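As a starting point, one isolated chain is supplied in structure tokens, in the form predicted on its own.
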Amino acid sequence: MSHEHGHTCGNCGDHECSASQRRNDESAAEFAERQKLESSLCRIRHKIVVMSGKGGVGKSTVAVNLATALMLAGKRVGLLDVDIHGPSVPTMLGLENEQLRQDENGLLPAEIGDLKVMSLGFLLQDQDQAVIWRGPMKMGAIKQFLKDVYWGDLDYLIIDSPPGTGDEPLSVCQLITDLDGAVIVTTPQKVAAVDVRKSVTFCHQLKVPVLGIVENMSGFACPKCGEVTPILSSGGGRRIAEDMGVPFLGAIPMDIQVAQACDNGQAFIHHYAASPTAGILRDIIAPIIALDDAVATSSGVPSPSTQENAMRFAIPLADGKLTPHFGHCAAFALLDVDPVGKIVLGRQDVDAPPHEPGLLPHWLGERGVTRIIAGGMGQRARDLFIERGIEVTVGAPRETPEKLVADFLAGTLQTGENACDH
């Protein structure tokens, strides 16, 4: 059972929680271990497993980019790689040489930006080392990743599971009794599609919701013109989804930039955010983000994406005040505003992403920004923001974000020349 963040099992006051009482068949040690596991899990709002019926379909690529996209959307995200025999997440994120640390809370996951990452690959002394384990050892390792790693408060934990319906996905489903669901990855051709049906059946038998099917390698995207040419037979993922009554999340083409990003240890959706394939990935994660929006709405927590008439301002920062260097600022202040009461509801400062042409409109749009106040901005950048439905005010003075927003709401914001009109 999921509790308010900050509570731990045994003192949250919820007597219906399965971890509040010792079972008849449990020893004291087993009960303590289960309480520790569930106290860790109850601080994670959504748990999603990424599966595939067959290897080589790009499941880990989807998991890495799903987790990164959620992080870029302002969510607190963890990525757990439970592929015991072939952990590839560290390579895909450029973390092969990461050294894990430990403190009084437990083992600390690696971090890249605001994304927390854990993989058995971090614990191998040699990347060429083979892990030769039977089922019980695998389940023990996965339990430790969930119980002894200090994940803290997360909005999402994305779990990258190895192909098939064996020990690892079974352990995840047995240990996490409140999984939000599974994202199942396939390629279009029949040989992969047959095995995806088994993954759907696996989820149904274990009462795990299927959030949807993703068809990867759905045609080849020409790096010059962008035209997608079918290489493998197409439409297999969509047909399975229709036949088995589960959602179809989308089709991702083969894109040479995706392969380059994986080899370079970069999350594709972050470093190639302006590409058409990155846009497809953002559409695929929309139903996953909606899970958190639904929780926020039902709990009465105001959210810029769900609150009627809400506004979210973005202001580029330097030393706590607006900087004229919009595209090269170190951070942004994001202010949530009630335009009716003309008051600031809250503020969050976030580090700016690496500079890349065309990235900021997507990056700020994913964070719910509806208006930008800037000292200056080039016309091309302004057009891109307008296409995303984000309004832009330029020529603003070097003031604190709160004063700029208050003046804007009062209609007294004094603007001068566009400091960067090119």
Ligand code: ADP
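Think of the rigid core as the biggest set of C-alphas that the two forms share within 1.5 Å after superposition. Positions refer to the first chain, counted from 1. If you're wondering where the values come from, they're calculated on a predicted model, not measured in any experiment. Compared with the form predicted together with this ligand:
- Core-superposed comparison between the two forms: the Cα of E38 travels less than 2 Å.
- Relative to the superposed core, K75 undergoes a Cα shift smaller than 2 Å between the two forms.
- Relative to the superposed rigid core, R282 undergoes a CA displacement smaller than 2 Å between the two forms.
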The other form holds:
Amino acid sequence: MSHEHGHTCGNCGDHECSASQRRNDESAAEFAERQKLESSLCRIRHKIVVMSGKGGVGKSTVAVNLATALMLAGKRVGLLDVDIHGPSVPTMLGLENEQLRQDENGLLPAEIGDLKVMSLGFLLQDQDQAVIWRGPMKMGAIKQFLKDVYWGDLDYLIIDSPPGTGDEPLSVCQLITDLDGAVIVTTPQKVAAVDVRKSVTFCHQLKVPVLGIVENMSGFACPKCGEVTPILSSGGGRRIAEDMGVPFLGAIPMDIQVAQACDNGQAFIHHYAASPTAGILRDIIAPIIALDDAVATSSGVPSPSTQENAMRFAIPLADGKLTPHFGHCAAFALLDVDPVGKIVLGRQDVDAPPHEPGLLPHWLGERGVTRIIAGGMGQRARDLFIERGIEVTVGAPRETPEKLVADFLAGTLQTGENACDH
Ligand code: ADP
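Condition change, the form predicted on its own to the form predicted together with this ligand:
Next comes the full complex, this chain leading.
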């Protein structure tokens, strides 16, 4: 199958493609349907299914945050929720009232910023409705969502699959023949171990690569000090990953803000970007972002920069957003950007040093910062930064670091007055 963007079967010259020829065993209608499915999937560079052995382990939470994090990193992302019996993505993203829409291209996904979302939940009139589906109906519904939703060109499609190893994950894996792989979510205790092993074996049998295991609810993150206390026995996910020879992507603690964000219909990683748990999530998705960077490099698209020419932005933070109190902020978000591809490569949040006049230019310089985006700053501090070769943008609004950097890179950052707090 071709991975060129923008192609449809009608104008694609790839005669090797499995969708170019009708098979002996398929009718004209079946062929047309398969061609439609493959031409839709052909425009999506990476397809990743998020699975779990059982329900309630945080699979949808991981899927939503993975998709949002990829979007924040500048990728074009779709999130497809095919959890037929418990579609929770609409609730988690505040899309409960979303109605299914369509135009001549097909069913239209809902859009939150640059994230495209489609859920079986959009089909249900009321959230309490129980859906009774027979096996073939489930397969049909999933196929329809892959074939008839107009995703357009995407870098990633993240699929939130129902738990277990039944009909629905089987349909996903059979319909998408070029899945990049599965992320398997589990909780740390022993009872979850049997199920996660089944999920890994399921992937092996279907020849779907396991991108890795995520251990969720791994200890409790204290909302006051951030210290993680083990509650369920921990380390189960890591042990199984080692045992079964698949990557371990990381452990996410139980965090009240994660639960709150889900209940409030907000993507945690976006709205609580400065929290330590968000940092953990970003580490977990790093190998998944790297999948696209590897493709971009091999296809001649400029590769992520080397250390020498990378840009590092510093943004003073309060409650996850820029604070105008530059000199007295509690933390800085440091975002690394590839200047050629103009994509955010990663972010880390660091506590600010104790307040001491004249310290910050040295302190941020030592940390490799090349540009500051601030609400306000005194002239003397600005001069000190400029002397160190650090550029400063002032008058930026109270937004998340990702939004500020994205706007800056796009040349659309709106700056107002230098809101200096001194
Ligand atoms: P699944 O998709 O596996 O059924 P969900 O993602 O729907 O699980 O999560 C179940 C519940 O647990 C949700 O209410 C979610 O907010 C909560 N949850 C998931 N992960 C965490 C976490 N790390 N900390 C706190 N709550 C969590």
